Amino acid sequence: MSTTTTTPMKDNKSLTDRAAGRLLVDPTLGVLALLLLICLISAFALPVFLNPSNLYNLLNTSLIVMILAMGMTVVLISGGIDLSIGTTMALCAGVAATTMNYGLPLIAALLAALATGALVGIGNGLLITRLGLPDFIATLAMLGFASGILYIWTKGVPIIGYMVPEFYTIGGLTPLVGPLTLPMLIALAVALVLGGILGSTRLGTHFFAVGSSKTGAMQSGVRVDRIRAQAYIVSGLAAAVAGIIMAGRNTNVPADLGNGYEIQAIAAAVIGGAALTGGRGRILGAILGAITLAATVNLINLVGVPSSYQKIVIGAILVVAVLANRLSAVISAKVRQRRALGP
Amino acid sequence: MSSTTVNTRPGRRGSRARLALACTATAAALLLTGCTTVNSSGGGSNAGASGGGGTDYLPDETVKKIVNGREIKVGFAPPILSEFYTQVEKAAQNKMKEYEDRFGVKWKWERQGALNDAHSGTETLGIVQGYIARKFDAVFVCSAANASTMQALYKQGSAKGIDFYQFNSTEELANPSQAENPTGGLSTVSNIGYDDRWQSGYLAGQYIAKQLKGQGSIIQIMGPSGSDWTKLRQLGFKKAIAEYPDMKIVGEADGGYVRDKGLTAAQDLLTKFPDVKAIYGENEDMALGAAQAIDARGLKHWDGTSGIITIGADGLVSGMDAIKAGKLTATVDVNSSEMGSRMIETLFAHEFLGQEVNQFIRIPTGVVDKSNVDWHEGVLKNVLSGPGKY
C-alpha cells in the first residue's frame, strides 16, 4: 500500500535481530510500537480504554485528522508543507453546506467541495512554482485567503440548516452497515488510492524523487514543478474530503472550523514517519500517527485531565517521534552505505 | 446589595445649549429612576437588572434637538465572530436603527473580532488599540484578556477621549469585591452583561437537579482550562449541585467551546460513565456536540421522565432548533438580544444625553426548554430579521 525510501535488510541475522533492525530503520514500525505502548499503558491504567465501544469511538474520531494527514504526507514526501490544509477543510465544508442550503442536490454539494479543494491545491501550486514563494509562505498565505473568504462569506455566523439524513451518514453520525461508518470506508479508499499512487505508480516515485533531491529529479527528467503542484492538489482534495465529513459530523460550519487541524495533520504525518526534509513517508504511518493522536486525547479525556496537559503530551509524543525518525534515517543511511560498500 | 456608582462624564463635543438640555435630561432621569442599585450577589435570574439610561421620559423632539444630527463612530470588538456575537450585534443594530429613525443620530459602526484564538485575548488587544489609534468615539469590548491589562488599555484610550463599554465580560476573579465596589479599578463607562456565576452555571445546575429530583450522576464538557468564563460557570454549577447530596459530578473533559470537540469529549466520557443522567455543556455548541454523542451511541434523550438531560448555555437559534427537535433538553438563554439593545441604550444615554449610567448593568437570563422554546425563539428570530444593518 505504501512506499518508503528504505528497503528491508537482508542478512543472515536471527529473526529477532532482523525485527529489531527493521524497527530502527522503518519509522512505521516505530509509530506502531509507540501506539501499542500508549494502548498498553492506557489499558493498564484504565481498563475502560479497551472497551470495544471506546476503541470504536477512538477510530471514528481519528478519521478526519487521518485523511488530512494522508494528504499532508504526500506533500511532505515531495518536499513541501501545507499549512492551509485545515482552513481548506473548513472552506470546503462551507461550500458543501452552502450548496445544500441553496437547495442543490447532495452530489452537487460534494462536487463543489471537491472542486474547491482542488482549486486551493492549484493555487498553492501556482504560488510555489510560478511565483517562486517558499512552500511555508505560500500555504500560510493560502491559510489566510481561505480563512478570510469563509469569514467574509459567513460574516462569522456558522452555516446551519443544511443537514439532510444523508449528511448524517457522511459525517459518520449514522452508521452505514452495522457498526461500519461511511467515513471509515472513505478513509480506507483514500488510503488505498494514495498508498497505491505512492507505492506503484510513476507519479509516486516522482514524489519521492522530488522530495529527496529536486536537482537530481530535474536532471533525471522529472518535471519538478508539475509534481510539486500535483502534491498540493492531492492535499487540497484530501482536505475537501475531510471537510465534507466534518460538515456532516459537526452539523454546522463555523468559520473557525479548521483552526489547529493543520498542526494535527503535520503532527500525525510526522509521528507516522514523514520527514519534514522530504523524500520520506508512508500512508500507513499517517494512519497510525492519527490514531496515536486520537488515542492520546481519548486517554486524557478518560482520565479527566485539563487540556493544557493534552498539549504537553502531544508535544512530547511529537518530539519523541521526530527524534526516532531522525535516528532511523541515520541508521538506514548507514545500512545503505554498508550495503553499497559490499561485505 | 450596594448603591450603584454612576458615571457622570457628560457627552463630548456638546454645545452649551445641548449641555443644558442634557443636564435637564439628567435631572429628569434621576427624578424618575431614583437611586438605582446593582445586585451582584447570586441567586436570581433577574438579579440587579438595572437601567443604563433611557429616552422614554423625554419627547422625541427634545432628544432630536440634543442629538442634532450628530454622527458617532463606534467600534465593536467581540472576542470572536460567532453566532452568539452576531445575535448581540444584530440586536444592537436594531436599536441603532430605531434611534436613527427617531432622533436623527448617525452611526458609523465597525466590527472586528479575533479570527484565531478567542481565549488568548491577544487579537482583541490589537483590535482595540486600532480603534484607539483611529480615534473612535466609543468602543464595545468583550475580551478574554487579563482584566488588569484591559483596564490599563481602557485608561489609555479614555485619556484620548474614547469611551469604553465592556459587554458579556467576566468580572475579575482576583477581585471578587469589584461588583460590590464598582470603583475598584473599572475604567469603562459601563459593564453590560449577566452574572456568569449565578445566571448561567447555577441555573443549569438547578435545572438538572429539579428534573432529576436531586439524584443522579452528571458529566461536564468544559471550556478551555484557564478561561474565566469556564471558572465562573463552574462556580455556579458546582454550587447548585452541591445543594443536592445525592447528585454527583463524575467526570469532566475539555470541549474547547466547539462542537466537534464537545462530541469527542462526550463520546469518551459516555464510554467511561454509561449510567450518567445528565450532561452539562458549558456553552451551547459543546452541549450540541454532546447531544450528537448521545445519538451516536444510540442512547435516549431526556423526554421529561427518562433519558439523558443535555443542557448548555448561550441561547442560539441552532440550540433552540435542537430543543424543538428533542435533541437538546435545555439551554440557559443569556439574552443576547437584550444585551445588544441595552448596550446601545447605555451608550446613547451617556454619549448624547450626558446621563449617568450604571457601571454594572445586569441582563436577566432564563432557562429555555420545550415548554417555552417557541417564545424565546420567536424573540430571537424577530431580532435577527430586524431592520438594523450597518
Contents of the next structure:
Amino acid sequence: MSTTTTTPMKDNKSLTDRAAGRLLVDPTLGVLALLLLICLISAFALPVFLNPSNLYNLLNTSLIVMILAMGMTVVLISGGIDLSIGTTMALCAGVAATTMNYGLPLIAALLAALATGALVGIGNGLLITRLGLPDFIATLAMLGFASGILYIWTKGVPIIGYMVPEFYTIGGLTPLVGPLTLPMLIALAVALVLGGILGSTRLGTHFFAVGSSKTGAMQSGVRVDRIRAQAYIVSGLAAAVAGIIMAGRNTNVPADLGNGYEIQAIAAAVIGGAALTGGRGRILGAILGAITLAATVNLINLVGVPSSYQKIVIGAILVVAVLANRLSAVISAKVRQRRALGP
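Now show the form predicted alone, given that the preceding structure was the form predicted together with its partner chain.
A lone chain is what you will see next.
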C-alpha cells in the first residue's frame, strides 16, 4: 500500500526538481520563465497590460535594445564587452541624417551609416588587440571619441530636415507585412544572420572558443586577435542598424541619442544568459532579455512610477541577472562533472 501511494509523490517531486534544474542550467529557459512571471504579475495587477495594442507597442519599443543586445551578445561570447555601443548607434544615426541633408540618396546614407559602425568596431578591435588595452577601457575611450565627435559636429544641436517617406518607413511603426513593421523584419533578419553565424559557422565556433579560453583557442590555431576584432565589428554593425532605425523613427538626431543604451544592451544580453566571463550566450536569449526588459519598463510606466526610477530598476535587474548567471554556470559545471563521472 505504502509503495503505491509514495511512488507518484516521488515522481512528482523528481519532475519538479528536474524542471527547476533545467531552469537553472539553461539560461534561455530561465529568462523565458522570468518573462512569463512578469507578464502574469503585470496582467494580474493591471489588466491593461494584456491589451493587444500595449503588447504590440511593447514589442516595437524593445527592437532597438534587442538589436543592440544581439551585437553585445556576440562580443560577450568572445570574452569582451562593448561600452561604446550606444554612442556608436547615435553616431551612425547622425551620419545617416547628415548625408541625407547633403542630398545623397537614401541607400548611400544607409551604407555610410553601416560603414561608420564597422569603422568604430575596427577601432575598438585595434585598441584592444594592437595596443593591448582592456576591453572595458578601449570601448569606454571609444564612447568618449564617438560622443565628442558627434557633439562637435552638431554643436549640440539636433540634426533635422533629413526625413523622407522612405526613411520613415525604415524606422516607422506602421505595419508593412501583416502586423509586422519593417523594424521587426530587420530585427528578425539580424537574429537569423547572427544566430546562423553562432550556431552553424566556424566563425561562431571560434567566438565561443576565444571567450571560453584565449590560451586554449590560440593553441588550437585560432587567430584570437582577429576573432576578437571581428566580434567588435559585428557589434558596430548592429549599432549602425539600430541607429538607422532610430533616425528613421524620429524626425531629429540629438547628440545624446545613445545615452544609456549600452547599459540596456548589456542588461538584455546578460538577462538572456550571456556570460560576462565569455564563452556563453544565445541570440534567442538576447531577444527574450530585451523583451523582458521592455515588459518591466512597461509595467513601471503603467503603474505610474517616475521614469527616473527606471534606471534603478534596470540596474537591479542587471545585478540579479549576473548573480543568476553565475549560479547557472556553477550548476551547469556540476552537472557536466556528474555526467562525466557516470552513475
